[in-house]
Each structure stands twice: as C-alpha cells, then as structure tokens.
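So this first bit is one chain, no partners, the form predicted alone, shown in structure tokens.
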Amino acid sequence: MSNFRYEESVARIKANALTSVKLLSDVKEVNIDLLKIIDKNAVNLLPEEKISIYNFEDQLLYCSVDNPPEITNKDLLHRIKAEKEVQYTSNDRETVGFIYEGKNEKFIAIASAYDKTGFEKLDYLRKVYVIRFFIALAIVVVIGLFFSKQALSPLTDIVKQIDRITASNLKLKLNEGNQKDEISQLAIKFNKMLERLEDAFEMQRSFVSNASHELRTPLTTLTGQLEVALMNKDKSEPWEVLKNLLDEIKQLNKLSNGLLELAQANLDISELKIAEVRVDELVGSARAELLKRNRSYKLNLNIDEFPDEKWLTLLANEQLLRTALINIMENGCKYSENTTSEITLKFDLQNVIITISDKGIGINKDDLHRIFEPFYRSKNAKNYKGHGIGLTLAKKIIYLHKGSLKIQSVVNQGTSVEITIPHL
C-alpha cells in the first residue's frame, strides 16, 4: 500500500512538470508569469508543490514558487543529465527529476510535493486494519473458545466419569461414543485398563482371603493340639502331639516362604541379581534338592543331545529359577501315583525348553484356566497336602525371565508343563 501510494504520488509530481516544462518551451504565448497562475490554480495541484525548470547551462528559468532558492542545487542537476531521471524522497517530500526536449533545446525540470492526501489515506487504512484485526481477533477467539469448549466437552465428561469411579464401584465404565475418534479410543483404552484393575482387585481380595484361610487352619490346629496337650493328663502322648505339631510347622513354614518368593517374584528383574546360569545344573541341583526332600520322589532326566555350551546358558537369578522348576517337579510327583516325573531337555536357536510331565491326576479342563491364580486348587487336588501357590510362583517367575510356561492335561492321565526361555 505504501509503494502504490508513492508511484502515485510520483506519477503526478511528474505529470504536473511535465506539463509546466511543456508549455513554457513550445508554447510561445505563455510567458513566466501566466505558467505561474496556471501552476497555482492546477486542478491536481500536490500540497507545497514546487516546479523548477532549468536550461543545460544550469540556469533557473523558471520556479512555480515566489521566492525560488538563490543557490541552485548543481549536483541534483549533473546526476540528473548522466541519469535522464532521478526520484528520490526527503523529509516526506516525493522529488522527481527529468530532461525534456523541447523543438529548440533541452531543459531539466525538477518538482517536488507533500503528498498529505496520500499519506492521510495511508494513516487511516492503518488504523482500519489495525481495527479490523482485533475485531478479527476477537471473532476467532470467541469462535476458537466456543469450537474449543466443543471439542473438549466429550473429555469434560470424561473427567466427570473418572471422578464417580472408586475402589469400590470399578464396574462403572466410560461412554465410549462412536467408537472411532480419538476420544472415544482413549475411553476404550481406559475401560481396560479398569478391568484389568477390577480382576487386579479381585485377585487381591481372593489373595488375601485364602492366605488368611490358609494361615488360620496351621494354626487353629497347632492351638488344639497344644490345649488337648495341656488337658490330657495321660503323659503318654506327647511324642505323637510333637510330631503332628511339627508337621504343622513344617506347612506353615512352607507357607511363609511361598508367599514371601511370591512377592519377590512380583519385583521387577533389574531389581534382582542376574547371573550367567547353566541350566542343565540348573535343572539337576534342582533335582537333587527335591529328592533330598522326599526320597520317595523318583524325577528322570532325560536329555536329547549337548548343543553349544552357549545354548546351555541362561541370564538369571538362579535361587528363584531352581524354586520354580522345584514347584512343578514336585507336583508332578504329589500328584501321582507312582511320584514319578519325567524332565527333558531340549534346545533351538532362541530358546531352552524344559518338559516336566507326569501320568498323575490330571487337571480338569474347566480349572486349568484359574490354576495360576494364587491358592486356587483343583478340585481332584483337594484331598493332597498344598496351598495352591506353587504353580503361580513358577509362572511369575518365568515371565520375569521372559520366558513362558504352557500346561496341557488330561484327567487321570496326567500334565505336562513346557517351560521356555531364552538362552545366549
């Protein structure tokens, strides 16, 4: 805007010289005096418009105002003789300067003008877009809050949603809309995640039921035994009471020491102490411990053939691993008749899978979706001696060494449980 308004300008500070140089050099009935008054009554006549005309000799001939400037401006006049035209600005002042060829000789005309129209317009359009802008700005900030506030409305509810949820009511789900915006999954996402809380939850509430349960029947027992003891005058039974009240500590023990493994295995294993673990000694030092246990164990170990000893080595915390593969061991052999199980070891390019299977009782197919659950039991399992955590424990503990663990079994054939992970 402002350069259209200066060529403006410019064009007729021009035009105005042009036309005064014109009529003083080829009109020979106007003279110095009436180019004057046609100049001052011009109809686009610039405010303090000024018009010099000068001959090659660097003489004035002529100036559009009373009192022209007795020092004639040389060096405007030779740039303009090597340039033919010069435009410049000064002080807001617009200057153009030209030679023109009249019929006889050469002149240069110079003219210079305020251009106070075209800057007021250029002054006022300013301040129009100056206002227009912030009347646009505040049109797209009110529109923008109200798309905005429209935009956001479904997370408001949202949030309103989230609040009405507790611990105790985690079956509240969100609206999950359309399905298909970003929202809408967001809400998906979160419904869950809250049920994997609410099972999370659950299986906390049952936690903490069975293992009171679990812990109260040692101890309700070892109470009766003791008050029988001291009520019985007959001296005759102790050994027998002593002996069951040890076998009651012994569980009770046992007991102590799954749940406490159980919470390790819960630890994230940066948090444990990793080492480099052969697993066929792995597997036999758990063999051995567990027949030291029970002698009246038999576990056959059976392996196909030696690979790399690389393939042999496992990244792992070794006294959790050996508590697991001891737990699945030992319910091959509790759970059948012969307290027989076979173990074998084999090998890929990834991984090392050990087998335990057994012929022993088997797991019914509607339980074998609940036995990792902590102290859930079979019912076909409820008449042998157990807490129901040794299974949980092994699958914790192998998913922390990324491995994982598949059972398959039929009733009164017996299980087999496929351990793989990862070697070197």
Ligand code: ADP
The other form holds:
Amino acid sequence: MSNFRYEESVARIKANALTSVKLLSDVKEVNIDLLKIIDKNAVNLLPEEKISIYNFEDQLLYCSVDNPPEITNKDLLHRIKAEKEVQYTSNDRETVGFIYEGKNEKFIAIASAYDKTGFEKLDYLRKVYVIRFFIALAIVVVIGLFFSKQALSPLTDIVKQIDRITASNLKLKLNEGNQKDEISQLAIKFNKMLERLEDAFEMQRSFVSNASHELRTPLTTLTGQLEVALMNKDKSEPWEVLKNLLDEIKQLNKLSNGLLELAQANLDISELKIAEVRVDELVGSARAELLKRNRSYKLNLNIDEFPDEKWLTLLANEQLLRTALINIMENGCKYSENTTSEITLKFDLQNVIITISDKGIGINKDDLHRIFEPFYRSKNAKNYKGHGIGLTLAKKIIYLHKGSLKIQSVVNQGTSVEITIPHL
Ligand code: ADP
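Now that we've seen the form predicted alone, could you pull up the form predicted in complex with adenosine-5'-diphosphate?
To see the whole picture, the full complex is given below, headed by that same chain.
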C-alpha cells in the first residue's frame, strides 16, 4: 500500500515538472512569471510542491516558489547528469530529478512535494485495518469458544456421568452416543472396563462367600463331633473321635494354606523371590513330598532324554511352582482307583513340557472349562475330599511363570495335564 502511494506521488510530481520544463523550453511565449502562475494553478498540484529548472551549467532558470534557496545542490545536479533520473525521499518529501532534452538545449528539472492526502489516506487505511483486525479477532475468539464448548460438551456430560459411578453401583453405564465418534468410542471402552471391574468385584464377592462356606463346613463338623464326645459321660471311644477331628483339622489346614498361596499367586512375578531351579530336581522334590504326605500314592517319573543343563533350568519361585505340581500330581492319584500318576518330562527349544496323567474318573466336557474357577468341583468328584482351589492356584502359578496349562480328559478313562514353562 505504501509503495503504491509512493509510486503514484512520484509520477504526479514528475508529470508536473515535465509540463513546466516543456513549457519553458519549447514555448517561446512563456516567461518565468507566466510559468509560475501556470504551476500554481495546475490541477494536479501537490501540497508544498516545488519545481526548479536548471540549465546544464547548473544555473537556476526557474523556481516555482517565490524565495528559492540561494545555494544550489551541486551534488544532486551531478548525480542527475550521471544517472539521468534520480528519485529519493527525505523527511516525508518525495523528490524527482531528471534531464529534459529540449530542441536546442538540455535542462535539469527537480521537483519535490509532500504527499499530504496520500499520507492521510495511508494513515486512515492503517487505522481501518487495525480496527478490522481486532473485530475479526474478537469474532474468531467468540466463535472458537462457542464451537469448543459445543465440541467438549459430550466430554463434560461424560465427566458428570462418571461422577455418579461408585464401587457399589458399577452397573451404571455411560451414554454411548452415536457409537461412531471418538467420544463414543471412549464411552464404549469405559463401559467395557466397568463390565470387567464388575466381573472382578463379583468374582471377589463369590470367592469370599465360597471361602467362608468352605471354612464353616469343617468347623461345624468339628463342633458337632466335640459336642457329641462331651455328651458321652462314660468317656468311651475317645480315639475314634480324635482321629476324625484330626482329619478335619488337616483339611482345614490345607484349605487355609491353599488360600494363602492363592493370595501369593495373585502377586506380580517381580514381587516374588525368583531363582534358577532345575526342573528335574523340582519335579523330584514335589513327588517326594507328595509321597511323604500319602504313602498309598504311586508317582512314576519318566524323562525321555536328559538335555543340556541350560534346558533343564527354569527361572522360578521354587516353592510356588512345587505347590502347583503337587496339586496336579495329587489330583491324578486322588481321582483314580489305582492312585497312580504318570509324570513325563520333555524339552523343546524354548520350553520344558511336564505331563501328568492318570487313568481315573476323568472330567465331564462341560466341566472342563470351569474347573479352573475357584471352588468349582465337578459332580463326579463330590465323593472325594477337596475344596476346588488346587487347579485355580496351579494355573495362576504357571501363568505367573509365563507358562501355560492344557488339560484333556475323558470320563472314566483318565485325565492328562500338560504344563509348558519356558527354560533358560
Ligand atoms: P479339588 O481337587 O480340591 O476339588 P482342584 O482345583 O484341584 O480341587 O480341582 C478342581 C476340580 O477339577 C476337581 O474337583 C475335579 O472335579 C476336577 N479334577 C481335577 N483334576 C482331576 C483329575 N485328575 N481327574 C478327575 N477330575 C479332576
């Protein structure tokens, strides 16, 4: 904008100066006084415009103002002679100097003026632009606030809804909106998480009630037996009663140990003591301990081929892993008439594979996926002692060691449990 004003102003100054120098050079009838009158009345006259005309000997021939400066700017005249045309601005005044070749001689015309209206227009434009800029900015801010509020309003809704959800009313769900945009996706994912939390709470609730039920049953039996024994005034048959009580207490002890170990298996592996353990030794010690607990059990251990020492080594919490193996070995013996479990050890590039199989009562197909739930026992196992936490515990321990557990079973034919754990 400023350039445009400058170019227009310079063009007007030059046009006025050219008219004056042409009249002075080419029209004989025009003298200095007449030229002054013509200049002063020019239509295009700019404020404070001054036109000076020199001959090539640097003598001032004409000046449009009444009191021309006495000192001639020789440097400027030399520059004009050298460059033919000179333009510059000083103190907001634009000056143009150029050579005009008349019929008989050459002239140097220098004109300068202050482009008052141009500057005023420019100033006005500047103010208009600044005001418009601020108005536009205010509009953008208001619209931005409006749209951001609009865009964030579903989030605000979600926050309000989340505030209403507590541990006791996890059933409350978030509004899932149109099921497409990101906020709906967030609500969907949040609802899924609530479902998982609800399941976990439910599992915990049923676990506690199952555990207390399992603890209450033997305690009731114990109390009943003690009461009957105390009623018996002649104090006969104490041995039989004591034997029964001991059995019940052993079961109680087993259950409380199992619950304790289950709590431990819920820990993170990093919170447990982990060391290098040789799997053959571990299986051997589990077998020995189980045989010590029940002398009627038979546990046959087969190792195909002894591999490299490295393949035999696991990173494990020895005590927990031994508990898992004992539970599975014990089931094999407990649920089979011949009280026998076959244990085989195999190895591949990454894993140790321990298989524990029996020829016992087997597990119904429908029960197979439920036997890992805490306290779940299949119908055909009801006549055998147990609490239904051994397999839950074993699976947790094996998963804690980054292993996996597969179970295959046919009712009345037998069961085979395959444990896979990565070795070193
Ligand atoms: P428990 O043996 O104390 O009942 P577990 O958690 O060890 O508890 O086993 C859960 C259920 O899985 C058992 O009640 C039984 O029905 C079934 N089960 C586990 N192992 C065997 C097996 N080897 N043969 C037959 N049934 C089994």
